[in-house]
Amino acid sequence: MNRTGKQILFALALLALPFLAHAAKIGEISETTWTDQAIDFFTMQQPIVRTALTGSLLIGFCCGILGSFLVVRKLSLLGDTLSHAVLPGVAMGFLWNASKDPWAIFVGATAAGILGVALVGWIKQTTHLKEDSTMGMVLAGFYGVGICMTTVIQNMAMGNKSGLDKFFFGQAAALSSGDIELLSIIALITVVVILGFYKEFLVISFDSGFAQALGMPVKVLHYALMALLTFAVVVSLQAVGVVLVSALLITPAAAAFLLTDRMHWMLVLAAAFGMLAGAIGAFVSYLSNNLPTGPFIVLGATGIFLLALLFGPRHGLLPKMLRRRKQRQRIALENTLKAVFHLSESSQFKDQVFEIGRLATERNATLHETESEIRNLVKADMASRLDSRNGPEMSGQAQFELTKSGWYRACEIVRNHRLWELYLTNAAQYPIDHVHDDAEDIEHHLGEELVHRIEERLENPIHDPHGKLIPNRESIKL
């Protein structure tokens, strides 16, 4: 599963590229070049561009920060529920004075969103229905009511100029200066509240039971967060659309979660990613003229997430793969060293110079394989060749010796192996025929500190369970 899973992810990453390329091509249809348009767009010379870009940036910022709390609390899909649940509120706000008055819509949508979230909690508490069904019902139920209302409104006289359809897929260009005002206020409130109550939000997100024990008003804080989230969702609707706004809450925060282990950095990164996604989406939508903004913002966020998933330094798949490959190479190297040690040991350590052919027999490997192993050892400065010819090809008679660091590492590996065998038989009561395979593996992973503790626990032993000498600190120092 693991391997196929990764292959699928790579395939998806590749799939995402043509879409961006396609989007760029749409832009080229117009007479100016791509770069000219980029300059035109990001310097914000046209007022409509100014509102669209500022709006998208502010939206990305708010959603990134607030979404982080949802993601760490494993409530990601509550964002989805919330965004669908506001729809009837939007319609209601629109009916209030039959125009796209941002404030009326804002109030209606916020009320509907909070009602939706409260209903999820309430149904869950009073029935045996599980959280996912509850969220699904509230999501789809509210949305159904919203659909009913919007279809009615579109039949009504004022429906033609409603612009209600912008709420479904989102068009950043539809943002008005009134919307920007509202957005700025929300962003400001978000920053103030999160900064002011950062430690409280941190504690309730991590362990709400403990927060309660500390005397924190857990319920109030929870609903405060939900209210902020609703605000953010409501103001984002026009730019991103009902269905996709949840992605802005989840995806940038999830990308940030892959890159850092600290909550405050996660907030900063998520806000940055959200803004980046907003800018990308607004720009691509601008290039392509009439395509909706929302999907492009979402795909921008997905792109950032995929980059984090593949290349994140700590948890990324590619660095992980590289680390594992490096480790495999190290283990191969160490196994060669160990074989050389065994060769030397069989001559009571009289032999210090070895023929490659002998090593190949000892390791049960072909001459060719052994040659490349020795080449790797030489490269790592753990062995040196005694052959005068310096060419890349070697023969079975070619001789080599280990350098000081090579001997040191070889002794360490053998020590680890024998020490672990002894630990398993003496301290963990394993039968003696069970311990070798395990030691073959663990010898490459034991750190200095653990070795020291095992030695202590076994009272600095001299012989392994098979009666062989355990190379100790003195002999390692040579």
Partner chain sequence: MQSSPTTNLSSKSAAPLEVHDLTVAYTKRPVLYGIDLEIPKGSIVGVVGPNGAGKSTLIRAIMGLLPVSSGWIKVFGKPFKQAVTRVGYVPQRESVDWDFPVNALDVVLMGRYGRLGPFKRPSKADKEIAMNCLEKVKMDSYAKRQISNLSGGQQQRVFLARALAQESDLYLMDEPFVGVDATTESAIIEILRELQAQGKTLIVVHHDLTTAPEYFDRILLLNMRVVAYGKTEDVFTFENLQNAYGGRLSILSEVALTRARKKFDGDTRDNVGQ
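Just so we're clear, the structure is a prediction, and the values are computed from it rather than from any experiment. Numbering follows the first chain given and starts at 1. The term rigid core refers to the most C-alpha atoms you can superpose between the two forms while keeping them within 1.5 Å. Compared with the form predicted alone:
- Relative to the superposed core, Ala213 shifts its CA atom by 2 Å or more between the two forms.
Now show me the form predicted alone, since the one above was the form predicted in complex with its partner chain.
Next comes a single chain, given without company.
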């Protein structure tokens, strides 16, 4: 597994923590049915619901967009480092005026996050340590300091009312109007900066060396992006928590990464997935008094990632499995057509009707397997059965013939095979007795354009290295 995969798995491993979380839900509801609670949520009559939902949507938006740059730059572990590094800053912000002032905590946490990122860069530049080792040390060190500071605060006279425990696993219900204002400002700054410097961020994300050669301020852009990430982490702590915010940074972006290979679409999808995860977490949390908000936001993002992993059109496991199955069926069908061509070739192309038993011998297959192959050819309209029975059972003496399209495809497969053998012996100096297996693999994947180029390079040959005819479907007709 490559480094990016390990980092994503490391972030997703944090998802086991929701079961240890004890954060409160959005609102405490009296004894009502879950349907009544769902209706109450969607009508959004209660201010606490509107505040929690708005905050969750803004958090998902910011984390989705900025997390995309972490994923493509293979810096997924940096999100975890940032989320843990800001904890001492949260405690310092609280001590500033002995209250949970959103702006004071934001300033303190941002300063701690930027210090953590700078420390990672400094250790990497001045030592021989790898970047992942450096981030792991900074993560653990800052988190340890933060735990000690929050513990001291909890033991102080005003500590039992500090609410700092909510920063560990998050509580969307604790979001205030000041938090929403801060979230809106950070979301606006994120959009303006990303749109204004999109090309620059795109270049440094995929090829920082090329960006430096163009004269771009790579370090300035890097730290600007790190500052935005720090902002996103800090404003997400209240609803998602220190422990889980890194997963919200990576998971929506990882899901988007599986669905597109265009950066602008990845940003759009990641933002949409982050917002959807926020809405899911807020909704599920509202259904019961015992379901926390932050962990369910992350679980919502994980559900989206699993759907992308299973059903993504290009990289999804299920579409891949279906494509491989379809490819195996196509190759088996083409091998059958090739065997029919060989039978016809052995009779100087006089035979047009073939027995299934004879084809089974040519294919070195059982009669049952050959019967199944003929049925597939008939379904593909490349062959027709000549026996009078219409049932599924066919005997070894049952006869069939290829249709025009089936014969043309058989000629193409044999032509691809023999052209590739000739190309390997002439251009690559392969021994004649070593070209067959390679041609067996490549014959099913050669496109018509590449075949024409090979024919032109070989000056339209007629015979392969073994002296056999290279078929031309226009000149060989049954």
